[in-house]
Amino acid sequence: MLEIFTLTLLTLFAITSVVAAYLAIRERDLVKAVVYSAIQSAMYALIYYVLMAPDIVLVYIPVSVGLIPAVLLFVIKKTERYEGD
């Protein structure tokens, strides 16, 4: 029963990450794209956690969910928020 629950969680997190990646690619508002990218990274961190890799999670969360979106938002602030044609 625990294996089915674990596989269900992994599937849910994987599907959510794929949807977030698709939304990040299709979004014309760059700030929303960064948020979708952070959601995708958070889903990957949850997948690593379910797979019992806490050392990877402890590094992955601050870098991919915190540092990279912060740098991208800083760069977006220096340029234009919306992607042009």
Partner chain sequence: MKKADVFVIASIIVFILSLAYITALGGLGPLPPINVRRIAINYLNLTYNTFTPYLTVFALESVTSIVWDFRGLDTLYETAVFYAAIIASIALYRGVYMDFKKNTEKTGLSPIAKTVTRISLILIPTVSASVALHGHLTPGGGFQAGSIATVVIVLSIIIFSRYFLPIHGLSKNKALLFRSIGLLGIAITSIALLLIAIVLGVNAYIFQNQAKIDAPLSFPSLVDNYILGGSLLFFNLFEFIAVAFGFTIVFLLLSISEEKVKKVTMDG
Contents of the next structure:
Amino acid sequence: MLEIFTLTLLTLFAITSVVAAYLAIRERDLVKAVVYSAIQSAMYALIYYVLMAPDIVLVYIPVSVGLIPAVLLFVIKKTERYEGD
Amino acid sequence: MKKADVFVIASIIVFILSLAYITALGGLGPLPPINVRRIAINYLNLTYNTFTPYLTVFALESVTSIVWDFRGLDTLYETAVFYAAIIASIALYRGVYMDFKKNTEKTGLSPIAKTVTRISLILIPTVSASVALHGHLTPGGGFQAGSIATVVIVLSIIIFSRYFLPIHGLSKNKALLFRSIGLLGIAITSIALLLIAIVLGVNAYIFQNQAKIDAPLSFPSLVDNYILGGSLLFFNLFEFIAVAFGFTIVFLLLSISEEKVKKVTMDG
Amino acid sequence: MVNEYALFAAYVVVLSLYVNLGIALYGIFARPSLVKKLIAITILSDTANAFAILVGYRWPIGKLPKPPVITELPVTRKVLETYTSTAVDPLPQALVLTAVVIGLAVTLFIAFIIIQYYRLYGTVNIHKVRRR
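Go ahead and give the structure of the form predicted in complex with its partner chain, now that the form predicted alone is out.
Expanding to the full complex; the earlier chain stays at the top.
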């Protein structure tokens, strides 16, 4: 029972990460793209937790959900917000 | 859709399919993996093994013992890459000085956000220190703790202002000093037993943690029934300092206003 | 042997990793903005790390595996035997751990280069720069 529940969670996280990555690449507004990319990274952190890697979760939550979006927001503030053709 | 886009998508699909074909043929071993590899079983078996005292690490956590003992030289060179990336970022900002504006009361977000952040300014460093110092017992270590501590820097820059840290004594040069202390600590810990061995006239290796058959020296692993993990404790502590202050430098540089930097880097 | 549901879950996860790899490569090659390329690079490195962790996992047959941390003291031969037969592979985790932090440092450096690019050319759109 626990095994089936865990594997279902793993599948759900994987599918959500694909949707978030697709939206992050399609989005014109770069701030929204950064938020979608953070959602994708959070899904990957949960996948690592299910795959029994607590060390990676501890490093992934601050780096990929906290610091990289912060850096990207700094960069967007200093450059352009919208991606044109 | 343009012609170039179609070409790019087609080549990506071909690339992905060929990668998938290689893994399906067994390029990465059986997927899904039923059992771990033989080398993994050796690593797991030697993490804390009192029956083979010349091969073990005497730490309870396998990941940290691989990072800083079994494959310690890998991590040393990765730290060198980290050092080079930070130095290159500083080099882009040469000649730019941070100014001090004394009044930070009016800048930043609302007082509610500031009060909540003042609490987490104490809590988050406590958590990261605990993660660093228990790295050989529980999940955690120097890299994780350094990344967690950097969140405080970003929070204080966003919630208060970019003048908050320099006014309270953490300027760029001071962070550079602390980062250098951390890197120096890593270097000294990796050759500490070698230096002692030269004085005593016995054998030793670089990155040695516990005693080997022909090298009798070792870091203390068990003090008064507390497991210390030998050199892992020192490596975690110094890597924590190096990573946290290295990222502090970069975020301080990112927060400098653009007009000022443009004046220096474009004219000078 | 792995049962059918576990096999299905494994295939969905591996397929999602391949799709993410393709999306990230498309972002790097075809999107004009440099910031969007940087976002795509972070997605690419995430995918590579997840694949490494997946290769080190022990797929559950009846019982779930354990993380690679010894939790019982004193460590006797019996404890070690159960530990080696239930824990997942620690080597990919150690490699990914350093790769994430070094990746953050390299990402920061690329971010600085993008800002410098904007100072020099006044845009981060590579198509506009080429037309000048």
